[in-house]
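One chain comes next, on its own, written as structure tokens: the form predicted on its own.
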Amino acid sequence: MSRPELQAPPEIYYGDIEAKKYTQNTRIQQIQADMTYRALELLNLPPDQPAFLLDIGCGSGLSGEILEEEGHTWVGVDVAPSMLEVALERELEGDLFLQDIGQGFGFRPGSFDGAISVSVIQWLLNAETSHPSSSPPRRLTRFFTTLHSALRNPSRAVLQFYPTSDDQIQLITSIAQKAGFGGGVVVDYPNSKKAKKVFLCLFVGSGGGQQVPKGLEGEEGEEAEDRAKFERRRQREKRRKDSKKKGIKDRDWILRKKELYRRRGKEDVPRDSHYTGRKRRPVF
């Protein structure tokens, strides 16, 4: 079967119907679960901390729920109207926009704390018209180079993506480093035919001594392992909807959003008290 970059532009491909099965696809939401997992382990964000996170390519927000989970903010970004849609119907906390990201990001300088991508980048290596300014190469700079401009100084952005070549993962390499960024090439299970993963890992600032981490070894991972994480996964997301239905918010969530607020400069956050999380009751 051919691959879906290769059969027509995402927001084509992905329409009502294909949105929905993807979303729904258990298969699908546990290599997105993994991924996330992955690429917030290789991000290295300050432990306990909240960060403002891009979502790059997020799709009907498989991989921004776990961003939520794990306690951090979250903007995406997306080509598909129709896994936008999706997104919206799911009542995700994150922000989203229609976007290109080979037309590049528009984004305020410094806005955010990190930027991960799951299964997007490939997208970019096909040129969807004959038109100069949509060739590959041309489509690539722009995204990285608005990318490296939206990240502050230092963080990192981590983008798993499936190239069918090593002249893929040289190009996208070289252009990124020409944008500005560090870093490079990650590949887990790379002795492995079904679980071996490319992921780009960029560094941004730090004088460029930071170091790109190791890829996992081995021939499939711990795949037990991996099934019992995601289905913890899945049991949070369940009882985070329930509260979510009640109208309950966890007192360490509302803090922890606070606390963002507090350092991307909003004004008139509320002051943590006693009682902040806790059910109110009615005032007749």
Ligand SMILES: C[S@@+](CC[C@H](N)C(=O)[O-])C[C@H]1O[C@@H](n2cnc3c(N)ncnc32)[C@H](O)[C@@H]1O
Given for the second form:
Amino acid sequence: MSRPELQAPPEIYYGDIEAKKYTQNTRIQQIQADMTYRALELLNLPPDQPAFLLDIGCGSGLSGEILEEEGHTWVGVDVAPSMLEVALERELEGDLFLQDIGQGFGFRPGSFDGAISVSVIQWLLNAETSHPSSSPPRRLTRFFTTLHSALRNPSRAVLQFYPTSDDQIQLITSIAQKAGFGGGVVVDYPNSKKAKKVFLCLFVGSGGGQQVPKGLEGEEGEEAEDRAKFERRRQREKRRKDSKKKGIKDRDWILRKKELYRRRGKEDVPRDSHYTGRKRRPVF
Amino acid sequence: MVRLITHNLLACHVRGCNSNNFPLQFQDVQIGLREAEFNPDFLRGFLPKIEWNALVDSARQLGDTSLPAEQPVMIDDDFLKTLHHVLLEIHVEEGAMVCPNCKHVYPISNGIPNMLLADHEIG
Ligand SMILES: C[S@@+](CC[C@H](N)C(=O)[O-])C[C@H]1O[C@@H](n2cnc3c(N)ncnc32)[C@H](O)[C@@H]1O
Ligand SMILES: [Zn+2]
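Switching conditions: you have the form predicted on its own, so give me the form predicted in complex with this ligand.
Let us now look at the entire complex, which starts with that chain.
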């Protein structure tokens, strides 16, 4: 099968059925989760500080879920309504926008402390329509220019993507540079056909550190570690399903989040009372 | 779910619309309130990003008048709790955001604003 981005525009490819299949596929969940953790590591955020992050092409929120578990607040944009709908059903905390990143962002300068994108920007390499504004270089230029301005100085954007050639990497990095970004490409497991991953690690200003990080070498992950992560994710999914049956943001959901925050050592978590999770009256 | 935390960062991005394009004005909104975890560290870090007048004004459009007209100099917990509620617990579920300059309408449906532009509106 050819690559998804060659088959149909993203909002068509990720229709209702594919969006559900994608999100429920345990192998995909695992891969996207691993890449999200790695992107977070490459973001190099100041330790123990909650950040405000942009998730570019957030899809159904597989990565957003991890961002919030790590204590961050996030905003997600995606062009596929069906993916966003699945994200809504999964009751995540990030604000979501229906947006084509090739049209650029309208966020004010310095809005975000960082940005991540997992398996998305290869889609920008295909012209969506014959309109001149939709040529890949024009779309990439708008994307990187408005992203650069939406990020604060210093900060980073880490974008994992699937290039088909070195020319594509070259095109993307040169446009990012023209938009004002520093940084470069990080390749993990370059010698493994299966595990090889390309991350564009872009700096605004100093990026909070001078050097482009090194890629990981050797074979991917320790098996035991993988299994541990997988187990954690499975528990997450199960809790999610259980809570879904009972409706939105119910008491159990809130208690679970509070417990998570306390475990993370956060102060000021409101104590549990019999008001916790009670429906509030609408304002009007 | 669009909340004031992101609305306060959002300007119109229609081609050539570069001034007086913020904040987007709410129209015919339906809102819902949902509890969120209070995180004072996050709020302190976020404060410098806020356009205060726009926030006060937009909160009023949503029926919330709890914020002071001027951003206080002393940041205490009471203030942060008020700010927390306004930024993170009010969800705009339906309605629209309209650009004060070019009048472009960004519809909000199911909590999700549609930011897509027509070909001739792309910068
Ligand atoms: C492989 S999925 C990845 C989703 C999510 N980042 C994850 O890791 O699970 C690719 C996503 O990119 C989105 N996408 C593709 N082109 C886009 C564009 N021009 N603007 C916004 N999102 C786009 C698709 O709709 C889809 O949700
Ligand atoms: Zn406008």
